[in-house]
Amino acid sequence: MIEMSPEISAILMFAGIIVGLWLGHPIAFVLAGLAAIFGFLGWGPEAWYMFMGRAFDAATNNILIAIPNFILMASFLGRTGISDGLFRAMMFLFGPMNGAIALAVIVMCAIEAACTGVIGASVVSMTILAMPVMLKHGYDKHLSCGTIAAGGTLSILIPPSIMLVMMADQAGVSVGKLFAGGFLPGLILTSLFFIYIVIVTRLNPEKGPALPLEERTGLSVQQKIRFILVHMVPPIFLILGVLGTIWTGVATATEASGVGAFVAFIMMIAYGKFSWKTLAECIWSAARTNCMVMAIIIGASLFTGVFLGLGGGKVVTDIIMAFDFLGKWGMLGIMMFIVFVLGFLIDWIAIVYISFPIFLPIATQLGFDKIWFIILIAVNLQMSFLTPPVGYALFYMKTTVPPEVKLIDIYRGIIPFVIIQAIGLMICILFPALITYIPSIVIR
């Protein structure tokens, strides 16, 4: 064992994360490896007992069962073809407006978010569906990239969201309350994205022209209405089925996630997309994603245990409390800034596991509502999916965009949307009722 001050161990552990990621190692192994190294240096072989206990607790957590169910639900929905139909329906709806396709993407992403809660599914599906169409109609590359990437991030905030499930588990609060609290902020961000596209394409129509007249008139009004109903009504029933059962107290989030996965499976059959091969592919895809998520959860849990055990939590707390001269709002700003900076460097799961044990007691001490504070962090983490070098939405998109779209186009495209997300965060801070009102009336 080596004697290290809490300050030195905290600095070295965060430095280790940066070095490990810079070398290209998966975040789960970086976190677990650092936990093993510093746990052994700090406590010796006794650290292994803590590792086994935390890994077992993470792997047997009943609340986290909702995560694989929601991921499986997203996998089934991706095979139904609903995304394609919904996207076309939204294009018909907004066709006469400048930026019609981009507006359709934002609304489509919001609907997908309320169906799946998985960001990768939204970004990849919308990149494949919308990017070629937007480029074909002469849309600005940067606006196209930013729209799809930012719209895809809504999946992690608008319920059902696997991030909110994980946050509820870490904070010891109701999943239903967090789902209710994240609903209006998700709509606010959706509206801000929508308004931005309307303004930009109104000022500069060449960046996003309206849908050509021949495409808008290709179907009769009755055909358009039928097309929209066929592809819109089933997802709405799915959303109401999952969120409604949670908010009315009929089912827990875990039970509702199972219902959602089953309904998505029935929808796959109803849309004629079922085959045993497709079912196997859906299950295999969901299993791979779940393994990745659980590996990160366990690695982050081990890292957090060692970090807090070696006094790192007290170091961060002391740094934040040193700004008490700024008042509680200044200290809130410091915590939000730390979360924002961490979003550049590490995975959101790691941020949740590292920051919650430190920040939640401080927020409670300062008199902030816990649900409100947690949703603020969730909105803040929206930006982490768009900010390099660890912005997952950027990499999901880069793997599926046409060859003429370069990584620099994606980076330039997300800048205004990150600013919009920051504005959305400020709105939620200035008007707490946007977060707290629905949980207060829906969940008792």
Given for the second form:
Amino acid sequence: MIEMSPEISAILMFAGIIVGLWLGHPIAFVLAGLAAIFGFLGWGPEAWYMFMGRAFDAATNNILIAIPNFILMASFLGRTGISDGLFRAMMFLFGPMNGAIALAVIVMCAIEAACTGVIGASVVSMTILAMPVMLKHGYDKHLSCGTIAAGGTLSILIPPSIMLVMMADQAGVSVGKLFAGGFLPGLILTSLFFIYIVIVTRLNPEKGPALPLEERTGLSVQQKIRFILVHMVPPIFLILGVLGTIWTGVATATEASGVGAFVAFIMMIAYGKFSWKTLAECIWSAARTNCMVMAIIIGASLFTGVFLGLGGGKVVTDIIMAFDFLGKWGMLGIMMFIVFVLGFLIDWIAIVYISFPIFLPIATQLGFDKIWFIILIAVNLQMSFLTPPVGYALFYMKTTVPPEVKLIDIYRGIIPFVIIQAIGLMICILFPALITYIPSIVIR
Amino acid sequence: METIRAIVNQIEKISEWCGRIFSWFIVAVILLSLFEVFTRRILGKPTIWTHEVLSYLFCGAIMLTMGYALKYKTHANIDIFYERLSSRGQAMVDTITFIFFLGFFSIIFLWKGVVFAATSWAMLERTPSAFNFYVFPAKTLLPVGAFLLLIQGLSDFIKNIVFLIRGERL
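Show the same protein again, this time as the form predicted in complex with its partner chain rather than the form predicted alone.
Full assembly next; the chain just shown is listed first.
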């Protein structure tokens, strides 16, 4: 055992995360490994006994069961090929406008976001689906990358979302209420992205031209409307099925996630995409992703246990309290700034697990509404998906972009969208009712 | 050398098959959720055992796929600097990080997990719910998961060591 001041241990633990992550080791085991090392340094081997209880609580948590269900639901939906039809439907809808394809991507991402709750799926599928089309039509690379990456992050804010499930569990609030809270902010971000693309492509039409006339004609208006409706119905059905059952109090979020996965499975059959091989592949890949997410949750939970135990929480609290001359809004600003900066350096699950036990008591003390504060963090974390070096949307995109798109194009492309997300966060801070109204009318 | 190759192959087989089989626990979770909705909401006759069985299955789906997910390198990592290293450099970094993080943690987790599960077996601990079922099936999954994680980690570790010494991939 080594005597470490809480300040030193807090700094060393964070430094450990950064070193471990940047050496390419899996995030989950960097967190868990650091917990094992610092737990030992701080208290000796007794520290490790706490690990089992924490890991067991996470692995048998009835709320978190929604996570594999939502992952599997996304996996089934991906196989139905609905995205393909939806994308074409959206192109018909926005065809005559400048930036048509980018607008189609944003709206599609919002619809997909309301069907699924995981980020990887929609970034990857949109990159494969829309990126080649955008490049072919001479869209600006930066705009294309930014649009898809930013649109993909909506999945994690617009309910259902596995991030909100975790946050609800950590904060001890109802999943349904958080889902309700994330709804309007998600729509606001979608609208802001949409408006941005409209403005940019109006000012510089060469960055994102409208669809050429020959691609828009061929179908009559009626056929187009029919096509759009046909492809809008199944996702809306699914959204109502999942969110409707939660908000009207018919089912818990966990049950609704199970129902959602089942409905997505039925849709896969209805679209003629079922085979035992496809089913097995969906399940295997969902199981791996679930294991990955849960391993990070366990790792982050152990890390936080040790971090708080060694006094790290108090160190962070003192830093925030040092700014109390700025008033409660200043302290809110500091907390949001910390989350934003952490978003560059560490993974979002770790941020949720480390920041919640420290920030929520402060927020409560300052008299902020709990759901409002949590959703602010959720909106804030949207940026963490886009900010390098640790930004999931960027990783997923990097592995699927065509070779002519370089990493630097992705980095440049996301800058305006991160600024828009910051504006979205400001709007949510200035108009709290945007977050708090819907949760106040749903049953759970 | 052949022995090492055989051991590594055996481990990968265990990881693969455990993963493929126990992934289906997620399907069981979904079906059970549907059953729960049906019995509780539609028939109005909830069953007392679903809550525990759901969480035990969930625990199994996580723990028994630990080696499988590691084998497929599903675990999220930051490769922005890592990918610029030579393959030798990567193998060296992996070896070192394994010792400090994954390896160290999974040994601790296995050791404490055995104690954790054994305690539950010894006292035949039960859940404090209406179902009042035994806890040990779920608690035993933790050391088993740690074991699967550790052997798959060791398999990758051995492969890296062989690569560093002999320059060949197993």
